[in-house]
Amino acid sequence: MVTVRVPATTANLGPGFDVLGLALNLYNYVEMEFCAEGLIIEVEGEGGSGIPRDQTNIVYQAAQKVWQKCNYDCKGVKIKLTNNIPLARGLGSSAAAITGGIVAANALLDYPLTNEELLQVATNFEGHPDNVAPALFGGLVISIMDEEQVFSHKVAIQTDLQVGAVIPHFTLSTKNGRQVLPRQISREDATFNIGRTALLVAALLQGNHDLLQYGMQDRLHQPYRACLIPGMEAAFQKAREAGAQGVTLSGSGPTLVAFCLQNIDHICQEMTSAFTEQGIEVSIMKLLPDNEGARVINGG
């Protein structure tokens, strides 16, 4: 038997549309073992009764795939999962799953696949590379498709920025969140995003954290998400004016994340009450970057 211990993620971070990913240190938990036959699937935590327990289940979906990479026949297995990522909040959750299932499946067969094998498998999976890359590297990834190809470098970020999650008590899929968004861009916005983008990784490369409310600007997607999450644009001026170093939409949300270097409290709680203003209640994490991604803690 093999646990695998996978961490939450924010994608975007403001500019980075489809682009960047930051792990979180919040995870998810898989353990999986071979048997003589069938598919047990045991679920815990976040989303405990409504994730499936056939072999429609994501995390038995990816690990297939390692599997079938790799020509082997599995005729039975077990797997336990212990999920404390909030489940369509845009915190990673189905990443989490992927990368966790990837993981596992290639730690049983003692590891056939290297690390950038397992991400062409995760993003073929998902679609895109912006959550599951940091799920498996860690760090802050900035991952791009070359075609069917993808290709990845990972950052290590100083771990005394700390990222206040502030989760609505609503549900938002990837798939809404995105049916939203324009399908052409004007030059200018296009100009401003790539600025900021190459801003905000600078930034976070040299720790220059002074710089993050301005690298954390957008126009490609944030502003048309708006209208799907009430009390957003309200709470990101309250973080800023609360002392946040920047503010961003966590994905495609409904999350929002402040990065903070002290006064995380007071920030979280400052945008809290732009939710309460609207009637939603949210819950609060306090959060910090996780440079080690996807482990195999236990067995492998």
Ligand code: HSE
Given for the second form:
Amino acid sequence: MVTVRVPATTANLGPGFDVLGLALNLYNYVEMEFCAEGLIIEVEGEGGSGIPRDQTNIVYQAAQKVWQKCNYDCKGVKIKLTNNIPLARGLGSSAAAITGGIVAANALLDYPLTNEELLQVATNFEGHPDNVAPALFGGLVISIMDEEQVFSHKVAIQTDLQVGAVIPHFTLSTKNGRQVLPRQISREDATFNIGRTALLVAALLQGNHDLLQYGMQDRLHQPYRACLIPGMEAAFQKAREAGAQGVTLSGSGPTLVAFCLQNIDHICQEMTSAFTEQGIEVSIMKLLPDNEGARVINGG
Ligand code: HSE
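Switch over from the form predicted on its own to the form predicted together with this ligand, please.
Complete assembly follows, chain above in first position.
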């Protein structure tokens, strides 16, 4: 049996739409072992009763992608999932499921696929690399697609920054979060985001925290998604006024993440009040960047 620990991720980080992702120290666990026949899936934690226990389970489906690529005919498997990442809130729960599945499946076959091959399998399955790449590698990952092929670069983040995640108590699918986006944007908005994405990566790498407030600005997706997340713009404003270094929508939302050097409790409380004014309850998590990514912690 193998046990894999896989982190939550926050994608986009503002301007890096579909390109940037950062792993966070909130983890799901996938235990997997072969058995004589059949499929047994047990789930604990987030999403418990709503997660499929049959062949439609995405951890199982992702594992099958690895076994098919390796021409391994799996006759039977037992999977136990212990989930701590909230589902469909923009913290990479599906990427964690897919990544956990492929890493466990590869470990059970004694590691026939490289990490780069696993990233390709995971990206084909998820449809975009910005969550699966940091879930796999940890740290801040820049990913691009060239036709169907994914290329990525991981940088470990050494930082004092804490990440305050304010998680509204409603779900938002990435599919719905993409339907509100325009198909075309102006050259001015493209330039706005290119500059800020480059600035953000450099500022995070070199610890130039004063630039994050500019580096996390975005015109490609957040303004269009505000209609799906009542209180988002007010929460951004309150986070900045309370001293956040930067604040952004996490993936396609509805979670917001504030990057904080101090006063994280106060910043999160201020953001919470913006949602409370809209009648929306939230949970708060205080997190840190994870530089390890998915890791086989037992067996393998
Ligand atoms: N980058 C994608 C989006 C997926 O913003 O729609 C985030 O999970």
